[in-house]
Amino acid sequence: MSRSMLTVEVTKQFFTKNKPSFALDLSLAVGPGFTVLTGPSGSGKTTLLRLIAGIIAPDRGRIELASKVLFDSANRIDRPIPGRHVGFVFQNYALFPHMTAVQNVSYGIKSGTRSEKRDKASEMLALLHVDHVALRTPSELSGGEQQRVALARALASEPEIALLDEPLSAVDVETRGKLLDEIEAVQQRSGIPFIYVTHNEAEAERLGQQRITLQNGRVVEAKVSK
């Protein structure tokens, strides 16, 4: 398997009150570059990013990136989420209110010395055009800028696989086709996959070289572009 290649074959039931409510069942292959990953509110999108990074569990089945088992259920291996390497942008970023920006960067490095730590976080808001804010808190930022902070947290740990969840859904227009453009300058230069979570159609067509339509928690499409 490629260095760039994730592969996942899982099941997840879950319960409401006891009674099944929703069910996961899917099998499918993410390769180098972007991935657009589409489908009705529900169909499990973001349940699919949460088991490739470890935050949710499958009840069955395997998760692959290139050489790495993240998840076997026949085996029970369960890689903890610091071990999977993998970058989330979640949807509101989740950045910490009480950091400054570069704080929050500096906060997904975790080999190096402080001062190191610091200053590659610094090195990751300049790439990304926001190391004007390094010093202001989340609440001192605008949308496009907790945007590019939480990109850049993601990927300042140097992981393999970057998983951003409707990233975008919060700005306007104006400073989405910016960000747009950063997040496709970030992935080439990183070289790795990025699995992009979008309801925006124009995004979508944009960015997918391959994509992948959920619906009830399975795949009912899966095509790449040309």
Given for the second form:
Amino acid sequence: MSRSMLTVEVTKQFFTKNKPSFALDLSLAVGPGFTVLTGPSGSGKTTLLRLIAGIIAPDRGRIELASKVLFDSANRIDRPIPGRHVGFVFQNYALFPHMTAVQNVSYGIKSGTRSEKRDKASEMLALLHVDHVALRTPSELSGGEQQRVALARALASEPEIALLDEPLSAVDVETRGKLLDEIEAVQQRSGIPFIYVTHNEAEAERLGQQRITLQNGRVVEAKVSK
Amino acid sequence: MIWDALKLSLLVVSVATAIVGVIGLLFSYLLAKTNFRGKEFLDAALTLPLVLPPTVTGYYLIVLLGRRGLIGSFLYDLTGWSVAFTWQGAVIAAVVVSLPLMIKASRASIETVDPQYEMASFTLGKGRIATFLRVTLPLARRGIYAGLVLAFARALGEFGATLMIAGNIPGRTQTMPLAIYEAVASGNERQAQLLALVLTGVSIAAVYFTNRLSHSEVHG
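The structure above corresponds to the form predicted alone; please provide the structure of the form predicted in complex with the partner chain.
The next block holds the full complex; its first chain is the one shown before.
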């Protein structure tokens, strides 16, 4: 097994109207490179991403990213979201509607003057081939363009891992193949691990050198590249 | 008398609206985005002046801030100054009665901002304050403007609580609504008419702007 970048060992019980509804009991390790996370809807894929990002907290367990502890119930560690350095591409992108594409991307850039940030944001947009929409607001962008801007924004913040929650679900079929190639290329360039959630079998097959499958809140299959 | 009242009203209302804007946003944020013990109580206490007769609100202000009041006596011993019968007293009365209107509008607006945007901001390394200022506030701005306009209009019309804590001293604490009362009481028809017209105009403008702001609520 390759050196793992991320280890997750957590449990969480969810409740609906005070009754236990869904239980998550996950144990997994993710290596560098591209990892596809699949499973039927409701199996806990998005929840896993949110646990890693710190948007929700597990009941018990430990999450470690690049030998940095993000969460550890035994030692009462729960690093707040901004300190986790996790790039998140939300399913509906969550681009800030009151900012242009380039403002969205420069928002997460941590150091530099205003113009340096802007230059770096423009570079990121160019890398994802959306520099021509830099001055448009999200409502003026197509699904594919929004997806690219969202990925550019996540990567511009220099995260240690990128989490992509079904990023192509709102993109038309023709654009998908091209975007998949680009996402793979961007992953290689960035050098950080990507976790890519999809329940599209074709996408999973194509991307999945490393693949983790969830079912009912548990890992049922883990294929990690050598 | 008209110009004195107008000038004083503008001073009192602009200071009050500025204060309401700052503390109203603070309370709106606390009520909309956080959970803490006593939240229900705080919410109720801040809403109370909306339903209390203003004279009752004014009475409580005297009990709290008057020269012999709970806080006021302390302040008076310390500085020899009291807010009673000053324009600052009128500002406090205006703040207390108009704050609930600001909070109602801005809190509702802040609550409708999709938390996903805030989550996105956190994952981009921004803390709570930066996220509030750069994401939540701009997305909730229409409700906030509407709240400010309503608070401004309410502060401008404030009568009862002002009369109780600040009195009705021409040139010092006599705001426009008080001046109207005095003009009518002393049979000065023309002056009452003029003041009433000015206040009506401002109120119509306030309603117009709040309607425009709430109807063009587009961002979510």
